[in-house]
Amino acid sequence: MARIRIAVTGTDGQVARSLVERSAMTACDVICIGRPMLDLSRPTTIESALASIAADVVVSAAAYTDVNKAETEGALADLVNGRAPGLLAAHAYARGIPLIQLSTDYVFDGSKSTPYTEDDPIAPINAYGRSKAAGERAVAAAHPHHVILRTSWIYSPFNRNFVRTMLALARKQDEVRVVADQIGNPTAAADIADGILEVARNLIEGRNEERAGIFHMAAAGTTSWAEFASAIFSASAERGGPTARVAPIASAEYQTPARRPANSRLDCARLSRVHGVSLLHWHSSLGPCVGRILEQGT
């Protein structure tokens, strides 16, 4: 099996770090490019950064991810999430390199009563979602051989995410109030990385035209934030870690600058059909992640 080189934007993100880890077990070489070589807030760095790496596939993983701050930093979010991916895609296309763009369930408004498919109209309800939707459009316009992967509720042993936040709170308090009326697919970054590596290989080995387009990539199984928190504490207790009671609350009781979709569930059947990729159930991946976080002592 021939090795493939994958250039990944960003060096510290959950997916970028997971791609580096998971690629060690495959015939893929992952090269992460970030600041100062590549700074998506400075689009003039994109061309030279991409030219410096002889990649077979580009994964556009770097992003502005602070959902609440995006409400007041909309211009920066639009630049990093909306404009820069289109420029990256244009440069990749000029070099004949397929591109994988990571996107989000937040491009939907959450009003649908069933999981969202790729054919459902997008209607983001916050600035972050609008910036990511703009990025999808920019990539599609600039690169016909693109793959856009929408994912949901990412967690990992790295950086800031819901699992790490819950465990940190459990070390300080006996009860945690968690929203119970928002549902989605908690998805391990490690599983996303495995899926990306498979899609990347498919793009190299098969016809890009047949495997291009928008796909949903999220864990099997759905839950609410409150139920997810309870599962985190159960996994922690099984490993001798901190735990807390979960007090379910309504979204109206936990006001944030940015509105969140009530329904973030994603239907991933198209990804399975076209690329042969199906992610594990979220509960199967949660325990190992909790174990790693507890080993870190944070």
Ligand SMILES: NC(=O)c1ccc[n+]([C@@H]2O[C@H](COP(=O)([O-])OP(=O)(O)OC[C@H]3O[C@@H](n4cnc5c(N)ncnc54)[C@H](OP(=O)(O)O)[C@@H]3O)[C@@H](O)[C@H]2O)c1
Given for the second form:
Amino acid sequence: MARIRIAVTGTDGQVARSLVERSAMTACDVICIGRPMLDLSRPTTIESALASIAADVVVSAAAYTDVNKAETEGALADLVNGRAPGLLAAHAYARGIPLIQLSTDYVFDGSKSTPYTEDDPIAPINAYGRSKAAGERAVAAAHPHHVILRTSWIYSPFNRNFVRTMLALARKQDEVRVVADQIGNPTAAADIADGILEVARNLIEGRNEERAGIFHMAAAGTTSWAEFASAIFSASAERGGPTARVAPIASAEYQTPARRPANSRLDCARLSRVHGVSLLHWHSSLGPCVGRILEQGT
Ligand SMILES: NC(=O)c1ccc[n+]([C@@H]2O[C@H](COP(=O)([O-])OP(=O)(O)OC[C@H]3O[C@@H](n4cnc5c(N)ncnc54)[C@H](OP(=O)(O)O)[C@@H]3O)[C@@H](O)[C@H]2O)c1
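Output the form predicted in complex with the ligand next; the form predicted on its own has already been displayed.
Next comes the full complex, and the chain you just saw is listed first.
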């Protein structure tokens, strides 16, 4: 089978870097397109960036991801997350290229008592979630064979994420206060990358009408941020790394500019049924990631 060329937006993003790493042993070549060649806040760069790469599949992973800052930079978040993915999707469709758009659990308000399915109504409660919801609508309108993958609580050895933050705090203090009343699926970027590679292969095989739509792609198993922090410190202690006590607190005690959904759990059954993809349990992917972060040092 011929090698598959996958173009992913963003260069230093957690998912983009993980796709590059995880594709190394596969029949896929992953090419990152990022700033300045592709700047999602400058729509005129989108068509030329896509034209410069003979991609078989496009993965739209780049995003304005600072959830708190989006509250005061709403126009930029809307442009990068809401409008640009639609333009990228339109250019991909014009070239006959399947597109995979990354989206988020933050399109939901978190009021449901069970995991969210793709059929649940979206109702974002912060500016980032509203911008990503606009991106979903724009992609769906521009590309009939779009695949939208909603994922959650991404962690990796790269960039900014909860695991790296907790380990950095444990190097400086004995105790960390962590929110215990928000629950979700912490998901390793490496596992998302493996899942994306499988979905991309399915899209190359065809039958894309059946394989299009919105899918939830998150790790198996759910937990709270506080329990996740405890698991991070256990994994760190096992490897001789820093550890700290976790003091569970309520969201009300940890005020942030953006509200977060209390329930971020995603039901991923549709992805398994249609694409044959199920991600590992969050706990089994955590140890190796913590080990890599510890190897990086401070
Ligand atoms: N992080 C999470 O917990 C989470 C949860 C659910 C869903 N998601 C979604 O999953 C996807 C991947 O997230 P991630 O954690 O891998 O993101 P990330 O690590 O925060 O990286 C974001 C990427 O977007 C790029 N970017 C930002 N503004 C850009 C612009 N104007 N033009 C071009 N590129 C731009 C950044 O570029 P540089 O390389 O130049 O910095 C970076 O590569 C995103 O769509 C995100 O919304 C994330």
